[in-house]
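Just one chain follows, in the form predicted on its own, and it is written as structure tokens.
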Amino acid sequence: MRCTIETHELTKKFALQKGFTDFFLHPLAKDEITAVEEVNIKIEKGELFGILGPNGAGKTTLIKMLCTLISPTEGTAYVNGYDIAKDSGKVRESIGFITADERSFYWRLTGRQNLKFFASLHNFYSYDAEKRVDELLSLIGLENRADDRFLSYSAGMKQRMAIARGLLNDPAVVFMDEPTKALDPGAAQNLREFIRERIVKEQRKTVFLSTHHLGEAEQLCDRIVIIDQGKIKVIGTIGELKSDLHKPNPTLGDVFVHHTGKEFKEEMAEHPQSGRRRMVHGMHGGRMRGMRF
């Protein structure tokens, strides 16, 4: 198998809230948003890919379909091999999901016994669940603080257990979402060197990578994509994204200007949509030795 993920006109579009009067007026109306539409990609084996937007381009919700916590409208993908929609058990077998915006950790509990649990939710028990327990809190470089309550960790300290809990069951393939969004200069900096030099060049597994940091994209991505109101506007390496734009040392900023039409926010929101009306959708089925961030 080559392409580690493969989507195929992938869409999804969430069904509006009405309001009374909307109802009234246009009670056989189908209000709708496209969130993500009729998506093309290959990623192979290895590869970190980058995805990039501008507020509410639908790049969460691309993350989530794949992830399978939310369903395709239209199209289909596939993730190992494994079809998003009917194989959705095996897919999140073989995935790790990691946010910058993690609170599902039990805080009173230590970084050991966080870890511990959320092992036997992959079907890790006793000396197995210790044993790997132990490999990635070394591997993060928390093993000195492992038995320290988790409310009591910084915010880099609780990125790196978000990193360790989804390398738990070993997954093929990374979804990392914002990852440095809540960490300083220097620490998103030993975190952007972990995941490349760890997680892709001696692990090689395959990460997906949202974020909202132009440099951070530069640094670590093979290829990006950038997707605006929910459609890809273009794909490839960060060389040839640059050169197609025929002027003296173009940047980064300058392809997304020219193929979005806006100027690139750091750490904008992605969920621009909590006002006027509410977006209503259902949820599917079920180091370094030593590295600080």
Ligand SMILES: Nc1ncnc2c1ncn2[C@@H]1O[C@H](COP(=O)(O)OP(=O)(O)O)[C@@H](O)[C@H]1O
The other form holds:
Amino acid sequence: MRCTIETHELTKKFALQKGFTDFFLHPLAKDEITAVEEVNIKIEKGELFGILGPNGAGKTTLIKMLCTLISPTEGTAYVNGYDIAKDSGKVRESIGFITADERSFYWRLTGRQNLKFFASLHNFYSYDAEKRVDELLSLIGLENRADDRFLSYSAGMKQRMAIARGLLNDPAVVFMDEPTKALDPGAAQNLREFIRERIVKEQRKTVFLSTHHLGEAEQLCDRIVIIDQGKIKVIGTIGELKSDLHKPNPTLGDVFVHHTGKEFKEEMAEHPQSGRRRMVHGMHGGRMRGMRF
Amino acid sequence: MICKKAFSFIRRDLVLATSYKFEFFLRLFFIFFSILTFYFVAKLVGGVGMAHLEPYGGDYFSFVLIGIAFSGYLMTALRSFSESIRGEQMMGTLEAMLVTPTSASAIITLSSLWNFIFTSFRVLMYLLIGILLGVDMSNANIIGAMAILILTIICFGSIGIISASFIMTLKKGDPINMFFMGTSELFGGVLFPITVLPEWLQTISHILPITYSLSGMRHALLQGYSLHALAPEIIALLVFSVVLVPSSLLAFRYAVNKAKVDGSLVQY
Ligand SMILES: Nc1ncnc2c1ncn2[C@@H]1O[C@H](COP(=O)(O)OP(=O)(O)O)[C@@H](O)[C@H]1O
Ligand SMILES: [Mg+2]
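In place of the form predicted on its own, output the structure of the form predicted in complex with the named molecule.
So here's everything in the complex, that chain up top.
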């Protein structure tokens, strides 16, 4: 039995536009950038797997290759047992893709109209589509605003819509590319709890999530891979990675420095510690329904 | 199933179009103006071009009404596919659509349905206003006209999809669009019969689908030609369709694959 996600030497090189002078000075030089280099990973069913790396590390490129939106230059990958190159249609049937890109909706349609449209692309129509959309709207707690235009939503609501859209086809695997990127710390925290509790624990989905937050990776993921400049530096559970350092009270930041030789620069400083307390509270307090993020 | 999907695209675009209410009604309103312009031009021209107009019933206003109305389909095809694909590429919705099991060919084809429906509505308005202004379509062969209409939409739509593929690949400067935009008015028989052109220029007319669409449409609507008499136009349009439909779908598939290699399905 194959793993849910499996890659073999997966590589992506982008051709860069040559500048006019370069063209004459180095006519034979190949201008390309290796965004993802010989990546090998295996992810089991039901895992919440994180890919951690700074901006430009290659996270989006890797996720989009697995979603069949970017074709690999070399290597192969299987998602749900289907080859992403040869069986891309089957791959798309069984995955959900969630970005932080809030533009990717029709802003002049309502939330419900948007979801129903995308449902039809997953071959859900009329009653089936309505039922599915209603379920998802209640899952993300947006029933009351479903008939307002998308443009009137807050960043958090737009992100929740993106999640609902990614779950329309009840996919076995959900890819999330920096899902908390556009959110303020509080909303980001709520979203993390939602992913952990509702999507992984309740709905038993395999989640492949990218982040450039140490705290997020630490708090959320079963296993992580650290990626830098397109290359995998290390894979393992947070515990393993830390204990491998043989150092008292290691942080994930230390792990990152150890494997990449660089400090991890966080864009938005956050407090994973307080976040963690809130999450524990949330898990016991059962305030998952009607969640706001 | 494809019908339900089509309906879903139409509903999306209808809501988007009517969300700009003012523009929506303004566009309808100006149809009257453009028709009236040609009504008065026809008055001025009178029977001057009689010899050339004879094969189409002899009346310039009727001739130009059909030309303006149905050439609208070509303009729609050339604009709407590339605009919608470019817009969705910029918005990120193209990527969101392409990550579903719906094929790229279905997405591009359905993405312009609403525009064709709107154009058909406009054409109908043209014809109705034309009739009110005295154009005689009492003998029209409706079935023949429908056959020509369907083939016209298929041909023009394919040209539009090829054009959209160029736009997606080259980002700008699409030769297909320029060629058809540039040649159709002069050579396609929109405003005057092609027989007015010197003979050697008429050869260009004969390689353009619009020439056959308009001439077939005029014969069917104004003179009520039988299907048999419409055969030359129908066969020509069929031949164009057989070549253009597969070419357009291949071109679009190529454009999508290239965008997947370049990572340019979504653009900032
Ligand atoms: N379409 C593209 N064309 C050229 N280079 C690209 C393209 N997409 C990404 N890159 C480059 O590939 C590298 C990895 O990008 P990306 O996968 O977006 O990183 P991340 O998501 O980790 O921030 C970056 O250096 C980026 O500039
Ligand atoms: Mg990214």
